[in-house]
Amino acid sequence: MPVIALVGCLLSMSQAAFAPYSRPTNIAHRGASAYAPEHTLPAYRLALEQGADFVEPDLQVTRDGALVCLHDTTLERTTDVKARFPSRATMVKGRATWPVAEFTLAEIKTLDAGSWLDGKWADTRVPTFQEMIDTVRGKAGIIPETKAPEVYGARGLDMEKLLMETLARNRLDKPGADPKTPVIIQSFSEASLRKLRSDHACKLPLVFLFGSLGREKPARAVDRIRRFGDGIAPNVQVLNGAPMLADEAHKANMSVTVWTVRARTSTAAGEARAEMRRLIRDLKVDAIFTDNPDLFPRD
């Protein structure tokens, strides 16, 4: 994958940015999730207002095959499903859960997805992936994650197929199809990324997320990932522990995305901004996931 030109004339923290990024890139993690309910249209709209270059929708699949934006495979953490559908719980190791895949889109659309964060967000709904696209298109890039695709595959729901069909309907399934709305696909699932490449002939950039190297050496990890992906996405702790990961990825012409930098309180804002600046300047990362897109350094 070719290296994009230096952007020193634009940024004092200039560096060689690796495709698909053209400069240090601000990715809104679940939207502007430090300030609005994660994976809701208000969070996505706020991310745009705060200058996000990309907005992230995690994807789940409803019983009737609709893609919705939600981090968890179950509904209870960020909706009022427990109160609305008390008899629909599934017991898992003695704990009641409400799996997304056991509810239709119409049922999920009745849920309050905002009050868990603050009462002012009452009656905010779980958006579909299409609604997310309609909100963000033309204003920022989109970086969907195939979340737990194996969970849905076991139920006969093909997340990768649904994703590529949705992107194709929106004419976003090819690199450069809409220059104002670039699309990158990410996943913790190697199998999902391989399936996108082989079964669906996906040409969009694919980024592999991981939270541990295990016993694998950085160079070996990069060599493995480059066989099915275009970029690596370690979490901050992994990259701090193995900073040579970034160099190894760049030597392989792969991008480096890191997750997640956040400020949970206003007093922590300075630390979050400084951390992002350090990651860009010292570790040469190409993109950062943050709950606080307004804190992303542009100087």
Contents of the next structure:
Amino acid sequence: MPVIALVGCLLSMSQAAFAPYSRPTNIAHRGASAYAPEHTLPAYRLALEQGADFVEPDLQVTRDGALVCLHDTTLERTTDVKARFPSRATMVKGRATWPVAEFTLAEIKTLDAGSWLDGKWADTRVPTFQEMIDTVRGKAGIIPETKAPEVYGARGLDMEKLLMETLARNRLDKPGADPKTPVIIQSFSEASLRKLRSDHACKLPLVFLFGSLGREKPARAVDRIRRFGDGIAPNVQVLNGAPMLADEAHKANMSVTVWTVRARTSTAAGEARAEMRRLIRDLKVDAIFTDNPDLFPRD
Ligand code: G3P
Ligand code: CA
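Could you give the coordinates for the form predicted in complex with SN-glycerol-3-phosphate (G3P), as opposed to the form predicted alone above?
Full assembly next; the chain just shown is listed first.
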């Protein structure tokens, strides 16, 4: 092979893992969740209006096997389930809780998922993953998180299978299948990412989330994660404490995604924007989860 062709080939190989991140990437964390109720269609639509490159759905599974977008494994923080289904609580360590997996999709669809944030969002519903795809497709990428898959596995609900089936039905299960809607899968669960790659032959980029390094050295952590993932996703505190993580990941041809930058008040907006600018410029991160996609620096 001529040298120029070889260089081109190597370059395209090295870019492949970064392909979904062709520029510093703005990921709407739970949608534009600083401004609208997290994981609702209004939050996802607002994220698109605010210029998000990717929109994040966290995934949970209903009793009848539907993927829904919700951060918690339980319904009480972000819906009115407590008032609507008072007798359906499950007691966990003396605390009443309403697990998603105890409710059918039809039941969950009766819940108000907006009033907890502000009355003006009353009657906003918990979206299915399919509704999320229909809302975002063609306008941004999608970065679903397999959330607590072990909770569902213990109940015979296979989150990874449901995820890959949904992506396949939408023809989004292969890298580059829809250039306007790249898909990356993220998880805190190493087992979930391994299962996606081995049992489901998933070729989509897989990103591993972590909120602590423990005693592990950055180079060692990256070497471990590259065995089952294509990118690292530390939280901001971990990355600030071990900035060499980014260099080590890039040396291993892995992407660096960081979470989460947010400004809940307008006075904090400048700080959030400056923080994102610093993460991109100084730490060379490839992508940032933010509750405020409108504050993502493009200069
Ligand atoms: O997935 C990235 C970030 O969202 C992880 O934190 O708890 O908001 O899902 P969490
Ligand atoms: Ca998440």
